[in-house]
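The chain below stands alone, shown as structure tokens; this is the form predicted alone.
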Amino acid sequence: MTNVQELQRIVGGDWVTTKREQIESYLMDEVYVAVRPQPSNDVVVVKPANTEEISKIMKLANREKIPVYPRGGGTGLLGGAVPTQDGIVLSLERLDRVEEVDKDNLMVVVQAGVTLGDLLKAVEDEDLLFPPHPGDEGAQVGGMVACNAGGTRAVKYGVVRNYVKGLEVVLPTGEILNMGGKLLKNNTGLDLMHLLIDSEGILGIITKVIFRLYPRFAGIATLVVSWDDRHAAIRTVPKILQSGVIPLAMEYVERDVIEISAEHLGLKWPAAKGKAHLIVIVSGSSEDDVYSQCQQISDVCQEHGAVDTLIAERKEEQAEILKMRSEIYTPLKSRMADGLDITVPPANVGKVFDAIEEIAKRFGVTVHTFGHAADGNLHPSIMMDAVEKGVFKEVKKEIYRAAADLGGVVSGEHGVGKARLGEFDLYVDAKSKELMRGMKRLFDPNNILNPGTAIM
């Protein structure tokens, strides 16, 4: 049984909640209905104010062997933050300060509960840039680091891992570690910091992050390029990259899906022609540089069968296009059984699209596929008709098998969480699993931190 009185002594009575009606929102994340884990009935939500209070909570939990579930913004898609055993939900929401924007070192120091939206604002107010944009701006940076978030801008600038230069972490046993710093180079010892990145909250609780920043783009533009044929659109992706232009983002969407998102948001999809579209975002050192890249991309696309190319230069237009893509899940979610996160070598994107199309046709179900075309990370969305026909598990298994056969993996950015543990064996060999379990025991000898997540 959780020691509520001791938790209240640590954080104060106002920051410990046990009433079910007050903690419902802390028992779930954005995991899809068909793979949603069942939360425990006996959970205490604790909201510490600082790293020291978290350290005391972890020492208590480790001593009494109480499971602890770290929670950020609740935007994860795989049940990683869902408390499946009786214990403590440790919310990072009060650690919400941007401590420093260091323009001289091009670094920002933020507490783990700062949202992506607040991080972007603080950085942009200083005329600087944090390149990644994983999507939901309600996500908290601790969770973004713990899950190594990706998103649309990964083509040119990579994922969150590329920007983490320092971490403050509380271990399951209560010790506080500081890793890295405002450093561009650091080869001192084994890289424990990068072990914590993408650990999905099973090795330690991230409480503070130092991110690398860049100067703001001098110019940016968004292209919407349209084709009548999906195969032609996908075949053009490597041709754009081979031309020497590396876009900030390159997203593939289909008209029927993106128009659902547009309608939900009260917006209008700008492309009048075509049924398969690439959203290409380019950045450059000047407006002339951006225009030159846009022209080069347009020429390549026209050579490969594009029926229309639109360029959005105004910031408002670009924001609307990105919003329609970023929130594409929202109107679909009520009809989705599961949204997958497969990644294949970029040259195999067309092949995996064809395989998914064949699987959907063979089982007579609907699978909407969209995603990050240039880095091979796709999101096949299996709709509820697969559940209704009793073939959901078979369809998912076939899609995963197709990805594996093409050199792919189960997740490119969402992680494993609790919802993907059943597929873990498809992609991880026995020795790797043994090593992962050994690291978990080393960091967390009593297996109290986010048990049942990320590894089997």
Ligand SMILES: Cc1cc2nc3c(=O)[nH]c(=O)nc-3n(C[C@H](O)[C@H](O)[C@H](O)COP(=O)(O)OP(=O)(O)OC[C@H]3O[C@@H](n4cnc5c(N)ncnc54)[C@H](O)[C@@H]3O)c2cc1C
The other form holds:
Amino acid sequence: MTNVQELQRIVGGDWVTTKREQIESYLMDEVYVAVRPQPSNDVVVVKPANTEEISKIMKLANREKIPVYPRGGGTGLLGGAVPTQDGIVLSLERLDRVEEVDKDNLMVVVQAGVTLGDLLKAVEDEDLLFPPHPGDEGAQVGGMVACNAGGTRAVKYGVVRNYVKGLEVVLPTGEILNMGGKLLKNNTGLDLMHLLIDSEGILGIITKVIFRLYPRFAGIATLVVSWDDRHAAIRTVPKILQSGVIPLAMEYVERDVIEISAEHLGLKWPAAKGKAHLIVIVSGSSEDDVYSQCQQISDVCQEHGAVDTLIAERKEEQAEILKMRSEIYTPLKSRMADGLDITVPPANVGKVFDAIEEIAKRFGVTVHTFGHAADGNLHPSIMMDAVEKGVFKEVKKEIYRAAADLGGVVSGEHGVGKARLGEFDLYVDAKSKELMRGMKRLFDPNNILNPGTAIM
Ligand SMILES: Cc1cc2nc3c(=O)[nH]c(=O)nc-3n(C[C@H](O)[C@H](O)[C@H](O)COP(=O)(O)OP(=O)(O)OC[C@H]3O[C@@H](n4cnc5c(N)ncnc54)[C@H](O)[C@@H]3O)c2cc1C
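Please supply the corresponding structure for the form predicted in complex with this ligand (the preceding block corresponds to the form predicted alone).
Complete assembly follows, chain above in first position.
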């Protein structure tokens, strides 16, 4: 039984609630319908204002062995923030300050509850850039670090992990820990900071983050290149990378799916020809540099069968293309059973596409696949017809098996959460599991922080 009065004493009466209508939206995240975990009914939502209050909450929870579920923006796709036992949902939403944009060090210091949208704005106001862009700008900084989010722009600059330079964390036992700093090099002891990154809220509550920044690109352009056939499009991806241009992003989409997203947003997919498309974003030190990269990519694509290349230079036009890609899930979601996140070595992307197509055909079900082509990270979306035919689990297992056979893993960027625990065994060997469980016990001896998440 959660000690509500003690929580009220710590954060103030206004910031603790048990009223059903006020906690409803904290019981779910963006997890897909066929793998949705069942939330608990007896939940207290607590909204602390600072790190010290979080420390006090954790000391109380640890003493009374109350489960605590850290919650960021609730945009996670795997039920990671869903409270599945009676306990506390600890929302970071009031830790929403951008503390410092440090131009000399090219770093930003942000509280964990700052949203991606607000972070991008604060940094751009100073003419700087935070390159990663996981699709939903409502995600919070703490959630992005806890999930090591990826997104479209990882090809050139990598995932969120590559930007984290310092963390402030509250441990499950309530101690406050600072890791790293405004440092580009740091080899002091075991790297606990990188253990906390991608720990999905099971080892500590992230309360503050120092991110590395870059100068704003002088020029940026988005190409939409079209082919009549998927194989030719996918075969061109390594050719572009081998040409010496490293784009910011290289996304694969198919006309039938991206047009649904466009229509949903009231936009028009700009490519007139072809069925299979690469969205390629390039950045450079000047407009000429960007233009020459676009030309180089366009030439490579023409050599490899592209039927059309469109270059968007205007900011609004580029933003619309990115929006259509980022929100590709939204209109599909009501008919989607599950959206996978497999990753294979980049050169095996074509083979895994073929395998998924064969599996879908054999079971007579619909699987729409799109994703981060240059990262080898694809999102096969298994539609509800697989559930209706009673083959959903088999289809998913076969896709995972095909990815594993090609050297791949269950998750490239979304994580394990609660929804993928069943598949965890497929890829994690017994010794690794033992080590992971040992680390969890060391950080969280009473197993109170986000139990039932990320590891079994
Ligand atoms: C439309 C859409 C597009 C998306 N596109 C991408 C994409 O391209 N790439 C990608 O990687 N992801 C993507 N995502 C998934 C999601 O946005 C990311 O996983 C994001 O990092 C989650 O952040 P959040 O703040 O919403 O976390 P939440 O959903 O609130 O939580 C996610 C996990 O992190 C933990 N957590 C949250 N905050 C903290 C904290 N402060 N300290 C410790 N643990 C914490 C939670 O307990 C939970 O386990 C997408 C989601 C949507 C809805």
